[in-house]
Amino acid sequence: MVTQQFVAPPARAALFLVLTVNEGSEEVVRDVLADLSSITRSVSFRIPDDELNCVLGIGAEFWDRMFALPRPKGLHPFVPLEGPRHSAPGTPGDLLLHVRAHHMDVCFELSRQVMNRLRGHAVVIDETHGFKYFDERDLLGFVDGTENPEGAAAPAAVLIDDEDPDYAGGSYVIVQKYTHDLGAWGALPIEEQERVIGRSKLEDVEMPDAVKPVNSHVHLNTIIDADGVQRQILRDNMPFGELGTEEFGTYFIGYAADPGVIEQMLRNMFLGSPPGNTDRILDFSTARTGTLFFTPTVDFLDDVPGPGPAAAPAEVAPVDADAPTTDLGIGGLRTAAAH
């Protein structure tokens, strides 16, 4: 069983492309993921320094165009939230290429020769061109992903295991594009942003539990499963900007063998924990997408099913603002003890 290089070093330059398929098309598909990891291969090939990287995820609904087999367990629509203050929407996706590498020209070209496959039989919902900022740091100045699991940790976090052996090997991924307000930021002194977050912005050390403000963010995206023990994801998120529209953000990329644990975070950030304690960082952020993947194995892109009968989707029971937030569904876990 061969994996996708979910696990991988921070890389200098990203490509997210979230694609649609047109109706009809799902043969031409199937024959692009046959042949991604040959594409991949060409292209990385040409510049093998450059540690060329592509992840590719399924949507749910897409999945059951695609095949007859059932959907992996954790695999379903984005549930968006409206929380008191703040809304975290979902956006359609049949696709996403996450495209890494150490510079914009090979993630470029990989990218084109796969659009160049998918011409007239899909439709780029979202591109995002995401750049490494100094010390791996987001445009607020903060270093992002300082917390993700190191080691065999990582695999654990990431991988699917006996939970759904079908599909063993895989994981999940969420992605969100947030933009951010700079100008209402760089107004808040230094010691404030560093309330916001629960880390200090120039040493990247996190604040004693003590300290640390319940509404940071780092308190609400703390997960704590019921034998005590933090659940982690791993993160390769990526800042963005363009200067002529003044749009900037981060675009968020989180992969998990439990999409639960991510959903967990999110109903924290934007629904609060408990109810009504919202991420203070959404008054600075705000969610423009947010769709949900699964990213299958090498060897089942390699080997792509063939079509059939579409399994019946799943159910996702629809988020109440007003309901507690410490329940999760998938794995059983609940959140951080305020402090």
The other form holds:
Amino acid sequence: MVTQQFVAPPARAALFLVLTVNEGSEEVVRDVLADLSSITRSVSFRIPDDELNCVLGIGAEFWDRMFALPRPKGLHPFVPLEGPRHSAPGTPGDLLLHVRAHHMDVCFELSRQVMNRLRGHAVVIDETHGFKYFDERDLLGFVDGTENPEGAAAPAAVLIDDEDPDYAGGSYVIVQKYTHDLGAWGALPIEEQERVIGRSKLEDVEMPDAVKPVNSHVHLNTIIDADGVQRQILRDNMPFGELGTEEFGTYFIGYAADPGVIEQMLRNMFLGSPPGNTDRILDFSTARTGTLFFTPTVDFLDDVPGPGPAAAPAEVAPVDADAPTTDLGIGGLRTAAAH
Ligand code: HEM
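What's the form predicted together with protoporphyrin IX containing FE like, now that we've got the form predicted on its own?
Up next: the whole complex, starting with the chain shown before.
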């Protein structure tokens, strides 16, 4: 079994594309999914040192349009959160492309080739070009990604195993685009910024528990289960920004074998743990998007299953001209405003 490359060294450049697929374009997408490995190879083979890597995710409602197969157990639409002070919206997304490399030109070329195939069939809901800032820092100036699981712990955190054997080797990914109020953030003394994150800014050292505030980002994202084991996710956040519009932010992307772990973190951040004790990073960061995807194995994509009953009625049963017609409701579950 070949898994998509979730675990990868931090990239210098990333391109995130969240798309919705037009009704009736399911078969075009099926062809693109089946060709994704070869499209990636045709770009990466020419510049092997760039370590081009593309992960593809499929949203819950689109899964139902594409496949007759049951949904992977953890695949459902992103659960929006409405907290006392902050909210995490759920936004449309049928497909995610998470493209990483050492340089943006390579990410751009692969994404362009995919989009050439999808033109007229998909709508870009969000496109974010992320860059790596100094020392792996985000635009808040803190090193981001330090406590990611390493070695064998990384695939263990990310890959579905026996809990859902039909989809073993796949994973789940949640993306959220955050914008930062860098003016308000910059007005905070550095000691106070460190108390927001829970780590020192220059040396990136975690504060001892005795002094780390309970509303710090690190405290609220440290999830210990009933057996005393820390539940980990794999993050690959990227800064993005535009000077003209003064839109500065962090594109959050987290992979996990169990999306419930990321969802618990989000509840801690937005609703608070205990309730009302929300993450102080949100006083300076606003979630603009939120979508959950299943990321299948490479084998699944290379040999992508055939259409579900809703997409290919003629193959399911012979047409009986006298039978009453049924509205098969292709894409009928869709509520996205983008359509
Ligand atoms: C505004 C967006 C975000 C920014 C700027 C941000 C930044 C950071 C930084 C600077 C750290 C400390 C260094 C590290 O270990 O990486 C961190 C840790 C962490 N963040 Fe975030 N983060 C953001 C959103 C999120 C979200 C939405 C989640 C989960 C749903 C999350 C989960 C975590 C986890 C699990 C850790 C490691 C905690 C530990 O074990 O020490 N982050 N983040």
